[in-house]
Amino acid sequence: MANLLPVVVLLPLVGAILTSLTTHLGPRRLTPLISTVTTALVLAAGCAVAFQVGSSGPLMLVLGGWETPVAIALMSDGFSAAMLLMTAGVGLVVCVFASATPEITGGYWFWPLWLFLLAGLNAVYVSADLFNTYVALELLTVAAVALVALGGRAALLPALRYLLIAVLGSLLFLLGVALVYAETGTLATFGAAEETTGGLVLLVALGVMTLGLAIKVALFPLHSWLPPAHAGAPAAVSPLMSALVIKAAFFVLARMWINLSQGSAPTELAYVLGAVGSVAALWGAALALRQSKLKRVVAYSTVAQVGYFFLLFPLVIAGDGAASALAWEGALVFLFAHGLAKAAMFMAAGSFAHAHGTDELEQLRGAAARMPVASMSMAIAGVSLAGLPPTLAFVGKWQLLHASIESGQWWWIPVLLIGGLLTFAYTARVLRILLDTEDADDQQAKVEQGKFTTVRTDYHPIPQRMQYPALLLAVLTIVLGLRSIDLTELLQAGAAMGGL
């Protein structure tokens, strides 16, 4: 089984070759076919491999049967696993969407680069080498830039930022990774471990590897990429750099972190990344708030949602055995919820914005009305966001909530509640001005006091596949919600790996 390894990252460069041809000599109507069949085939072999990991425990491969560190060596075990599923699960239900339109994906060469992503996010995932990760990291990048940028001239901008932002951080994460290979002789992620006797060294590259990587994951206050580039990007782009880009950098910064420096790993700079995170949690959930732009509020709501991965790191540094494993289950569930909700998110988004031809909040006025399943999207998922039961996103706060009574660190329990407050609050304020049923006159009142400067006349019904895809990974929230021992339990498979 472990065979599937590189079946996850050859079978997306494969179909990322044949849509490429598709797309460039035709037939293009075969391009999001081959797309979509490829992620159901790449989901299918992710099942296969969270099913051999949770019943039988981490699964390790070493390519071509040459030692390390000439050999490419392979591993996936809970987390890595589930990873995986959550990937190539939204990425298929994000191609269901992104079929609807052209329109919605900024032209045919959405698909091959989508299936780049997808192998580069895949190759992250099982890489067990620092070398690797950080190339597979390149991989992904270039992709999801490229991505960006076929959302037009207006993107182009934000795609440059991003590009120059992201390389920045991958020169940093490279740095770390040589001070590691100067240190233990090795490249392979748990040989290091193995290896390394702590020191100032060590702190060094997990200071600047875990920099670089905060840039990638857009951490505040480094996250001035994210909304520009959301906001220019593709309807059907948007969903797969909130829910899935920003969480391979930090999938390798939990790794660095868990893995690496197990033992010896810097208490206090685990409190900052713990502080800062809360900072981010608030003040991109107060800046959502005041967004006009549905999605900018979204783009925020990132932002702020990533504070919370970051109180994995004092609460599993700083605390004990039970805490730990709480900290760590809790964090990872909700970062597996917060990519099904923020999908669904940016789904329902893009549909009103191209259902009505913008997404200024104001033209949106009473559009419920019109488009009730991507509403009722928006609402469950920014319920599960603001961490109501019976959500995933109420099982992983809850469970850090937990963690921080166990562990002593009483402070972050007001961060994750007036945290949901706030999430909570942004998602009602948009959700009555989608529910606001006005009447024509009172608008055209605005519109002359200048407060709107045009009425919505030109909406037009857009396909029913662009807004059930939303619903579904909305209702899935729910649903995992009351199923989370499954995921719990996958998640737990192969952490001791990690030293929890």
The other form holds:
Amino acid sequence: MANLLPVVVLLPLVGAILTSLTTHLGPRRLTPLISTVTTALVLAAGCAVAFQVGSSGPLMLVLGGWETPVAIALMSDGFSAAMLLMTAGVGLVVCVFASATPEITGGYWFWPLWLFLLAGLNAVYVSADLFNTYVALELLTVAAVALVALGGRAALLPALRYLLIAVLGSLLFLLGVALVYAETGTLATFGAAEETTGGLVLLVALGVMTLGLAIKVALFPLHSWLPPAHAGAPAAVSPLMSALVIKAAFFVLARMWINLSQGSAPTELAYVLGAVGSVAALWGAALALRQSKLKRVVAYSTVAQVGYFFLLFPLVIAGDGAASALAWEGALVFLFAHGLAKAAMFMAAGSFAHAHGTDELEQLRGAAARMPVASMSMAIAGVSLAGLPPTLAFVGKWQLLHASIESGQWWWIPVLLIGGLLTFAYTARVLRILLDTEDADDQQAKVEQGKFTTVRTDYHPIPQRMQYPALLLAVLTIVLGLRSIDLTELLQAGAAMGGL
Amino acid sequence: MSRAELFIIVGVALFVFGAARMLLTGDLIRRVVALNVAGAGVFLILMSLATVRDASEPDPVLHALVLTGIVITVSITGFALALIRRIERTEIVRSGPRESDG
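Coords for the form predicted together with its partner chain, given the form predicted alone:
What follows is the entire complex, opening with the chain shown before.
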């Protein structure tokens, strides 16, 4: 079954080449179909990997029979299998959403680029080698930037800024990789942990890697590239960016911390990360409350949620055994929940923007009456992000709260609670505008008075296929919340190699 | 100070200056060049680290990494330049041919 590991990377690459050919030479109408089918096959392979990992522990494969450090080693534990599942699952739903109309994808090149992105993401998740992780991060950055650039003229400059800042982050990561190699003599992600003795070089290595990856996950105050890039991207691209691309860099960051710092973890640095994450969670949410455009609200919400992820570090590194394991599970469940909910939110936001030709919140007043399904998805996804029971994010947040108490780090509790309230606040603000029928009634009068000129004149109904994918993912956050035990078991299955 | 240490310091300086310039400059071409300078700094550090253990027999693995890194940097530079061309083309269309030399 370990042979499935290269499949999750190579299959999307083959699909990407095929779809590039059909897009360039024709017939173009085959492109979305091939891309969606490939994504479905990758999801099937991901399910098989997850099943295997869940039943018999981590999978490992060394390609071509070479020995380390020349070999390309692939590995999948519970954490990686869960990410494979989420990536292909969210990707497939977004594919269905994107196939509704070429206008929301920014052209047919979306399809090959998505498959390149999928290959890069999966390569990050199955790589057992630090340098291959670097290469995979670059592959996915290039694909992600190209996808953002599909958003037209206004998206070109944010795309370039994103490229430059992301490559700077990669260079920092590469520097850390080189230091780890110089210190331990191995590039294997898990081998390096055994060789390490802690010390200054390793601390510097971990520091530059953390800085580089924090840029890539847009941790406050390194987040300013994210909102223009994520909000400027086409409707079908934004969910991929916020739900999936951010996660890959965070995955690597979590791996580095858990594996490289065994026993000699720099707890002070972990507390700093937790503190910065707390500020990000509150500041991002406050900014989300002030945005006048819907996609910007959702993009700043990502900045806030990224802050939450960073509570993982103090709780896992500085906590003792049981509390640490609890925080690890909680944070990963939260990560998973965020992927589903944020994809749903961005798809709903994209639907509103597409139907109205703008995502200015003022212009969307009363839109719920016209687009009930998209509004419902937005509401459920928001409730899920805020972590209300019985959603999946609630399970994650509950475990984080529990871990805070167990490890005596009570100061994270207000952050978790206030952050949840703020999440609820900006969702409620958006919903209040969408549901504002009173205003919609005297819309006509106001237009006649000349107060509004452009409102709703360019509204046009959207295809069915654009409406239900967002609702599906939103509902999934609730269903999985009720079945979260399966996910937790999968995450525990890889614990043998996850360091915890 | 050994030669490797000297080169590591030069590499760190190149990276810091390149990164700072990349973050502080507005001009797009200059930013791409600065990013390349920062990249050269990182590669120099990698090359120096290869000779830290044994100066007469440098570590080939790190050299291979630098080679891959250079390929990636060249591709990304090309991609960035292509994006800049598009950005400047749309600016010319917007502002009219009169200001096209700006």
